[in-house]
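Just the one chain here, laid out as structure tokens, in the form predicted alone.
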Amino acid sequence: MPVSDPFGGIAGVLAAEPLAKHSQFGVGGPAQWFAQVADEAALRALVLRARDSGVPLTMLGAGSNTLILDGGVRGLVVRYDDRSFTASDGVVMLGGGCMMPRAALDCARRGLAGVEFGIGVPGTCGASVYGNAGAFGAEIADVLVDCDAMAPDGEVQTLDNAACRFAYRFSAFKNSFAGNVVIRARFRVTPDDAASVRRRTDDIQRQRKASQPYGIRSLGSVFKNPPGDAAGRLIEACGLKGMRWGGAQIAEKHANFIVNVERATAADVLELVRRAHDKVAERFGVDLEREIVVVGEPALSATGIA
């Protein structure tokens, strides 16, 4: 197959698709090719075609904690949009594209406790497993039973909690299982009074609104919290809360968040990330580690990907 059209014959694959409109943060250059699929067979077809054509494959969730660079992403970008939800015998199964806040509310409506923290995780199930996402004292590792992952050869295997090797904002999908796509996951839940579960999700949501930027495009937690401290506290102590660069700003409500206040570029964001990192290192000797995922390439020209 000609390299110029490696996805010929596969419906729904778009060329030069702007990724800013597929990111909650609203920033990012174009994907060389882009597809949004909701079933396993369609995903497998794309994964295999990318492998056979030697085309890099990038998976994109909701784009809530991913910074897409201004030059866009070479190769194929896929959003897996299976949002299925089933509950049986103390286990909830979510499709990889299911949004965690929606899952938390669906569980509350059914009187199922365990994933209330998901209301504070504005990402998909697949991305949340990948990054061991968490909020307000709980994380994926606390409740995951197992997950199904598709390898680059299209084969699907089930990985239990231990095999995922969870750590703080980390899973094996970042190293030994890199290139595998989480297509569904199962979580432990317990029956509870529906009103009580909903009160807990509402409380988490109130905490989130009170302590984090809300109603504005945010990149989520920019840095991981260092042991025994909080990245936001350190950045604020350096006097950087509210600092603006281009269209991006270190949030005034919480200094570990960067918000898109006026058509920000990824370059704007990275400059703020650099300044926050360097100021904290200079003043406190702490080497903050990024929590956000950065994908793509810097802008090489006014047209994006060269």
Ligand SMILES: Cc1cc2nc3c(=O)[nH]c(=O)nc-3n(C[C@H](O)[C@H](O)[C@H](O)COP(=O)(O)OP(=O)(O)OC[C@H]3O[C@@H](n4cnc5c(N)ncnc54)[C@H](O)[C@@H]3O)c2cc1C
Contents of the next structure:
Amino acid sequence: MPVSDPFGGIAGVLAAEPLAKHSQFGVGGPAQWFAQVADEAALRALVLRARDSGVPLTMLGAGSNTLILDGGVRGLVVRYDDRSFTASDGVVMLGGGCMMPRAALDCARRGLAGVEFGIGVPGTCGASVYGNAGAFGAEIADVLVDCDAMAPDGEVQTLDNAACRFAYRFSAFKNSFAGNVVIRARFRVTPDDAASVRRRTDDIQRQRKASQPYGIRSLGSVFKNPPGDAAGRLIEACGLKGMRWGGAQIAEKHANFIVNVERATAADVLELVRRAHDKVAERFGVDLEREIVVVGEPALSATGIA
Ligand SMILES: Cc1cc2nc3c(=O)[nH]c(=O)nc-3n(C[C@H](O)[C@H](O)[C@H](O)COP(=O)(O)OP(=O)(O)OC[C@H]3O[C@@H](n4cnc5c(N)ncnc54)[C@H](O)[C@@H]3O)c2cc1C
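With the form predicted alone in hand, show me what the form predicted together with the ligand looks like.
What follows is the whole complex; the chain from before opens it.
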């Protein structure tokens, strides 16, 4: 059974930290405990203490793909914030907390091609490996050499590309390596003219701004695209574009995005997700699979700390 303060003696662990401010969508209740750490030793101390105390551990990156429920998250939520970037011999190594757009811009500045797509993925390296993030025709699986992952027993092992078993928005971190934390990853890059890399990076950013809601809080694509089709097309064909529930709305610009138009709650988002899913199933017989990650508890009192 968890004890009342399992993280006593570890600096920087906050109780009842509001998670809305750690979510790009801006919603979510509190974490029972929360810590942001930037090095491997500090992460290991938390991972081991959580394991030994029977406290569930939830990793959070930049919160760009995660819907945090209104009742908050029981246990310990950790943001691994190593934002390091190093480049040598055709490989860039990113800390698990490095933001992908930052990596894309740094690579462009140095004339390194390969991770231009990162400009379209507003999340961390660690989570992007976890979800095999990709944008406009390229994805993590295309460029990852290997990554270092910390297991729940604190041991770090290196997984090469094949061991990550990447597929569309999938990696082994979602099943056989669930509970491992990606602490750094190495990506193959090729030298190129810096202006050309920057032009391609800017093109991706332009396409993104033209086709997706931009400058308004969202979670990215809500559903994975079903084989041979696009979730946004199916949702739009059901007439759901622009549908509002509470403070959330199926975006006018792209029906596979839900935007926070006015103090949305997670419950508002889930209702729109349910309606879109059910309508598409009814009309097209397609069982849309969620791409967003949902964490936490729906009820306000779930963590016992609200
Ligand atoms: C406007 C917008 C546009 C987007 N466009 C795209 C796009 O084009 N392509 C795309 O793929 N995604 C897109 N996304 C989704 C999102 O940016 C990616 O999924 C990104 O990789 C998530 O990173 P994050 O740090 O925000 O992850 P979070 O949302 O914080 O976490 C996502 C998952 O990763 C896990 N996780 C976090 N850190 C680690 C770690 N170090 N080790 C292991 N697991 C970890 C979490 O537990 C959670 O399950 C978009 C999102 C937004 C808001």
